[in-house]
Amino acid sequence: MDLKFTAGNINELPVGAIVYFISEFDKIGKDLKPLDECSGNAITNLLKTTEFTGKNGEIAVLRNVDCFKAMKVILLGVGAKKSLNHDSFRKATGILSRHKSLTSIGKAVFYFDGFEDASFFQAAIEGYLLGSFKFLEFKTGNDKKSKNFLKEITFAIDNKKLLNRLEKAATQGQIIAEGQLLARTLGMTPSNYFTPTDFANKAQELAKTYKFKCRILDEPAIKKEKMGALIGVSQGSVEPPRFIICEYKGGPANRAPIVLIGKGVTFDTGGISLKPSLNMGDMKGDMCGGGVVLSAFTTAVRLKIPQNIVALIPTVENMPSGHATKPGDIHVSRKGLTIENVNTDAEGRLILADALDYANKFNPQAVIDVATLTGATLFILGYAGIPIMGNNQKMKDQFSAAADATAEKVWALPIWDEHREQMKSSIADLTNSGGRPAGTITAGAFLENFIGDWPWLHVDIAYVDQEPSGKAYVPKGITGIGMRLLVNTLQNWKKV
């Protein structure tokens, strides 16, 4: 998408549409009346049959108005003033991104009349590239091309003063969404075409697009870093195992970086404890913690924040086979932390605690580890919001304030000495599996056993990386979920 930015008179603009965002009303106020006489006293008409009166995401088009070069004026509602917030844009634009009105031109503008927060400039891009998000690289024919003909958005101001922080939020705004993006398309590309290496190429082909370091662990590294829970997981599987490292150094030398882990489950069958067959096709969608934590780390290296960061990324198959690990087995983990693998299907859980004992390389400040780990959050918040635990109060008072920012929900849920007693094994070290009760807690007092001296957070998208039916700027299927998260976390991170 190109994006263009102007301020002044927008009459004169040879665009296909300008779209007005406008919020609720119940008569034509000052701001309104202009347009209102130029179009012949549409909107009073539209008001009068409540066909527009500017809630969210309603949409109204006037055709050929007489004080304007573009062929149609769209009429968006962002909703009450009182309310309104980023998410309001966000929510309409996404709307908009999907209306015929739009996606049948070429070139459109965005009139933010009235609006000078920098957070509606950038809700407002983030919402259409997020909403108009179609994965079409497996259609064939006709059905490959996108319908969506618009090409490129001016955002224009009246006021000059305020271009820059339109044009600063909009390209950051632009950025992060194509990171989302980039979530949603690795997690809907079918394993097939997505194993453990494909995975570990992405990221190199990513390093080399936007220069920073990254090396991955083969199956024999993986094995000298006796990472024996992650190659507990992958020996199922005719897919060898990778272990992906990705560094950049955006702040200062000696400064402790924040690493990022996220589960890269590529597919999961549960292995011996193999899943349920309906909606198995789901689990190709189980690496999205480390589609989340590559994209985020993607887009900070974009917006140049001023962070060193590191992403570690374990990527596995769980399949069954004549090799794949079996209920009852016990694992060394890289700590030297014995585990009795009770479920092969509590496989995320593995793979994370040896990622995050590798973590202590780093000497990190803090590390933050992103997965689809529990069936159970669905009944916690269900596909609302994000389970988040942790050991730094700080750290989850700045992961809230971040998803106050992007509207993507937490909650913190507490961590007991109860819920620690649950992962011990009669025969082990640990278990994998501590049963049904408190699941989304009990999967992360294990992994808490392999965090270093250092502060940590486990936020677990699972469900939530799946929308079943649709909203805004969120289409069904896998939904990118957490990638805003971190990297507003970053861009705004105090050292806790």
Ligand code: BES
Second form
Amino acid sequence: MDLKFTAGNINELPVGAIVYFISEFDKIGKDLKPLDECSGNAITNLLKTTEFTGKNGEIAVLRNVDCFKAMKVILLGVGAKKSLNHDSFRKATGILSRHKSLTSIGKAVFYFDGFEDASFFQAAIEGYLLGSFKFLEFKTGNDKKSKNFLKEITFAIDNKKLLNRLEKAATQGQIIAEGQLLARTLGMTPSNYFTPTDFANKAQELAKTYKFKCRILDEPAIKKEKMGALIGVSQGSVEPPRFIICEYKGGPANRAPIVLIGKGVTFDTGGISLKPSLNMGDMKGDMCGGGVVLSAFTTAVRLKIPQNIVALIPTVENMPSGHATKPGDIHVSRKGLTIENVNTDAEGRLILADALDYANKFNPQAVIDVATLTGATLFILGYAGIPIMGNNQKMKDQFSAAADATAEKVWALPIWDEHREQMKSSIADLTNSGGRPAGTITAGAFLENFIGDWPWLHVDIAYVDQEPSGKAYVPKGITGIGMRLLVNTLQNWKKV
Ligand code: BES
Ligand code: MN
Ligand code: ZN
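Output block for the form predicted in complex with this ligand, input the form predicted on its own:
What follows is the whole complex; the chain from before opens it.
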């Protein structure tokens, strides 16, 4: 998508449509008057029939509007003025992004009449790009062709002084949305096209394109690191594991890095503790933590965020086979703690345990792990938000502020001694399953055993990584959730 920017006269622009962002109204105020007049009172008439009153996502198309060279004017409702925020714009452009009035033309103007907030400009392009996403990789013939012909959007305002702010915000929004689309694409790609080896190759391809450091540990190197928990998960698959290490220095050379860790299970059958077949295919998305971490890291590089950042992605396939680990097996983790594998379907925490311990190598100032870790999230916040856990209040607060700024909602859960108790094994140091009670928290309590002396945040994106039906700017399928959250956290990072 080509973005252009202009302040002032849009009447003569040779485009297919001018998109007017309009907040909810019950009479034609002085802001709508000129447009109403040069459209033969079209807006007055729409209001009379209540066809268009500016509710969020409402769309009305006006043709033959005298004052514009554009073929048509699209009225796009953003909702009630008093509850207006960035997500109002994300939702509105998300809905418009699939509307034929827009997708059938090549060039459009997004006209922000009376709106000055940078977060609105950013959200408008995010909503458009996220809403119009279609995963066509595996379609063929005519179905493979995009039906969206829009190639160029001109962002327009009246006030010249705001032009710079507009350009900065929209450009940033485009980069962030592209990052989220990357995360979605990685998650949507089926496991036979996205193995741990493919994941590592993808990371190296991105490293080449965006010029960052990326190393891969192969199976012998992982064994040399004594990552016994990771190997325990991986050993049932014919696909060898990989451990991805990306590094970016956007901050002063001597500043400790922020380490991001992402669960990269490219397919989770459950292993010998096999999952039921209903919806098992969704488990191609069990690498979404890793996908989001790789995307956020890449986006941080593209935005030149002034921090030192490390991304660690342990990636494996969890399969049953003659080589697979069996319930009751004990693994020796990299840290030396022994783990009784009572349920081979609790595999994510095993690979994260070794990755958390590996993070010590970087002397991190803070560590954030992101994982589709527990099905129990469904019974906590449902699809509405992300449970987080951690050992540092400031870090949780920063993350919550990022959630407010990106509309990727989070809520902190505690980890108490009762939960830690659930994760003790009678024959090893730890068990990998504490049973059903507080399943999301006990997974966090397990991970806590492997952290070093640093602030740590655990982000469980299970279920919210997939949208079951489709929302304004989140089409059905993998959501890429966590991507905007991580990038915003890194952008506004303050030492904790
Ligand atoms: N990948 C799953 C969690 C998951 C479930 C993600 C549904 C997305 C949607 C994870 O590896 C898992 O199987 N967790 C088990 C742990 C249990 C055996 C202790 C779970 O949550 O049931
Ligand atoms: Mn599992
Ligand atoms: Zn899993």
